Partner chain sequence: MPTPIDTVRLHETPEGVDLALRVAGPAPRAIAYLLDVVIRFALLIVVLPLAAFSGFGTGLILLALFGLEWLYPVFFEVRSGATPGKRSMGLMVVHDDGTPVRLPASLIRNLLRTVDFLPILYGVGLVSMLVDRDFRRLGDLAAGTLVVYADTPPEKPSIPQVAAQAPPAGLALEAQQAILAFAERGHALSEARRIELAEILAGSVGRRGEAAVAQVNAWAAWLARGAPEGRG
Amino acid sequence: MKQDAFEAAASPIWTDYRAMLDALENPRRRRAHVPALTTFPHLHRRLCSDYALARSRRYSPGLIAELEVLVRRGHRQLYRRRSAPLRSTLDFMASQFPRTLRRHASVFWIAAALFFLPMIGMGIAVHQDADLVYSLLDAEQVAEFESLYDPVRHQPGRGSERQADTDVAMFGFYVMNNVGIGFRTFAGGLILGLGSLVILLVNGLSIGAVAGHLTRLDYGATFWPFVSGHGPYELTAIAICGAAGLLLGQALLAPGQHTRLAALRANARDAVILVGGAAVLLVFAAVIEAFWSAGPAPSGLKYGVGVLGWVLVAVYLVLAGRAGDDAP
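Structure block, one chain, the form predicted alone:
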C-alpha cells in the first residue's frame, strides 16, 4: 500500500486517538469524556500496529516520527500511575457526585420531602402530645433515648455500656450504623421503590418523634447541641440514599422506551454514584459525631457549627462541579 492510501485509510482513527489523548492529558476534559475513553486501549493497539507498518514499509520519516510521538503519548497514559485513593475520592466528591445529584434533583427533592416533612410534623405533634411517641416506639426504646440524652450524663448520645469507649471506637460504631442505614434505604428501591419510600418515612417519623419527646422533657439542651454538628451531613446523606433507591424503583415502574432491565442498568449507574457520595458524607458525619458532638464545647458554638454545616452542604451540592456541567 502506498503511503497516501495508508494515511487516507487510517487518518480518522488517528484523529480520534489524538482527541482522546488530549482528554486524558487534561483532568477536567478527562472527567467529561469517561465513557468514550473506554475505547482508548483498542485505539492504542491500532496506533502501535500502524507505527510498526509505517516503519516496516519505510514510509516518510515525518510520518514515522509523528506516529512514534502519538504512540509514546498513549503509552504514558495507558500505563501512568493511578491516582491515590484519597485523590480519587476528592475528585469524585468535587465533581462527579454533585453533578449526578443535580441531574436527578427532582428525585432527590421527593426523597427529601418524604424524609424531612414527616420528621418535622411528627416532632411538632409529639411535642404537643406526649403519648404520641408511643405510637412509633415502645416504652423500652423511649426510656433508652431518655437515658442517652439525660442532662446528667457525662457523654450524651452514648449508652451506659459505651461511656468508657474511646472516640475512635465510637467512630467505628457510628460508621457501621450510619452506612448500614444508608445502604438499607438504597437497597429498598429494588422493591419497586416502595422499600426506600417506607424506610424514609419511618426514619423521618422516628427521628421527629424522638426529637419532639426529648424537647418536651427539657432534654433539648443536651440533645440539640449533640446532633447539630453531624446532622447536616448525616440527614442529607440518608435523603440521597433514598433518592438512589427511588431511581431504582423508577426504572422498574416506568422504564420508558427501554426494557426494565436496560432502564435498571442505566439508573443503577447513577444510583451507585449517589450512594458512593452519600457514604463519604456518612463517614464524615461519623467523624464529627465521634470526636465533636459529645465533646465539652459550649452549646452556642455547637449550634454555630451546625448552622455552618447546613450552609456548606447547600452550597456544595448546588455549586460543586459546576465547571464540568457544560463540558463538551
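We call the rigid core whatever largest set of C-alpha positions still superposes within 1.5 Å between the two forms. Residue numbers count along the first chain shown, from 1. Please read all numbers here as calculations on a predicted model, not as lab measurements. What changes on going to the form predicted in complex with its partner chain:
- Once the rigid core is overlaid between the two forms, A297 does not reach a Cα shift of 2 Å, moving by less than that.
- Relative to the superposed rigid core, G74 undergoes a CA displacement of at least 2 Å between the two forms.
- Once both forms are fitted on their core, the CA shift for Y316 between the two forms remains under 2 Å.
Go ahead and give the structure of the form predicted in complex with its partner chain, now that the form predicted alone is out.
Shown below: the chain alone.
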C-alpha cells in the first residue's frame, strides 16, 4: 500500500485519537470526557499497529515521527500510574506505612539499636564522668545547653519571655531541622549504608551525652519534662529513617538473588514509604515540641504524656493495618 492511500484510509482514526489525547492531557477536560474513554485502549492499539506498519513499510520519516509522538502520548495516558491523593494519604498512614515497617522489622531493630544503645551508654557514662561530655561536644556547645535548661529560668527549654508567637517560629525550625535530619539519615544509606550508620551513631551519642550531662548537673527537672512529650515520636522517627537508609545499604551490600540495581530499586520503593511515614511523625513531634513541651503544664503531666506517647507509638506501629498484613 502506498503511503498516501494508507494515510487517507487511517487519518480519520488518527484525528479521533488526537482529539481524545488533547482532552486527556488537559486535567480540566478529563472528567467531562469519561464516556468516550472506553474506546481509548482500542484506539491506542490501532495507532500502535499503524505506527508499526509505517515503520516496517519504510514510509517517510516525517509520517513515522508523527505517529510515534501520538503513540508516545497515548502510552503516557494509558499506562500512567494513578492514585487518589487524599484517600491514599489516610490509607498510607493507617496501614501502608506501619505494614511496610513491620515487613522490615529486623532492619528497624538494627537501626534502633545503633541509635538507642549508644545513646543510653553515653548517657550513663557522661553521668558518671564529668569530663567525658567534652570528648564529643566542645565547651561552647555544652555551655549553650546548660543555659537552655538552667532551672533558674523556670521555663524549660527557652527563656521565660517566650510567647505563642515564638512557638510558631520554633515549629518552623523543628520541621526544617528535624525532618531535614531524617531525610539525610535516609539518603546517607546510599553510601553502602555508612551514611545512615554514622548519623545514627553520632546523633545517639550526642543526645545521650547532653541528657547525661544535664542530669548530672541536676538540671534534669527542666530537661526531662521538656523532652518527654515529643521524644517518643521524634526518636522513633529518626530510627525509622535510619532503617530506611540501611535498606538502601543492604541492597548494595547484600543484593541476594537480584542485581544490585534491581535490589536497590525494590528496597528504595519500601524505604521511601518508611521515610514518608517518619516525616509525618517528625512533623507531629515538631507540633508537640513547639506547642506543648515548652508550655507551663506541671512536670508530672508532661511525664504522663511522654509515657502515653511511647505506648501510642508502639501500639500504632505494631497494630495499625494489621488486617492486611498477609497481602503483599
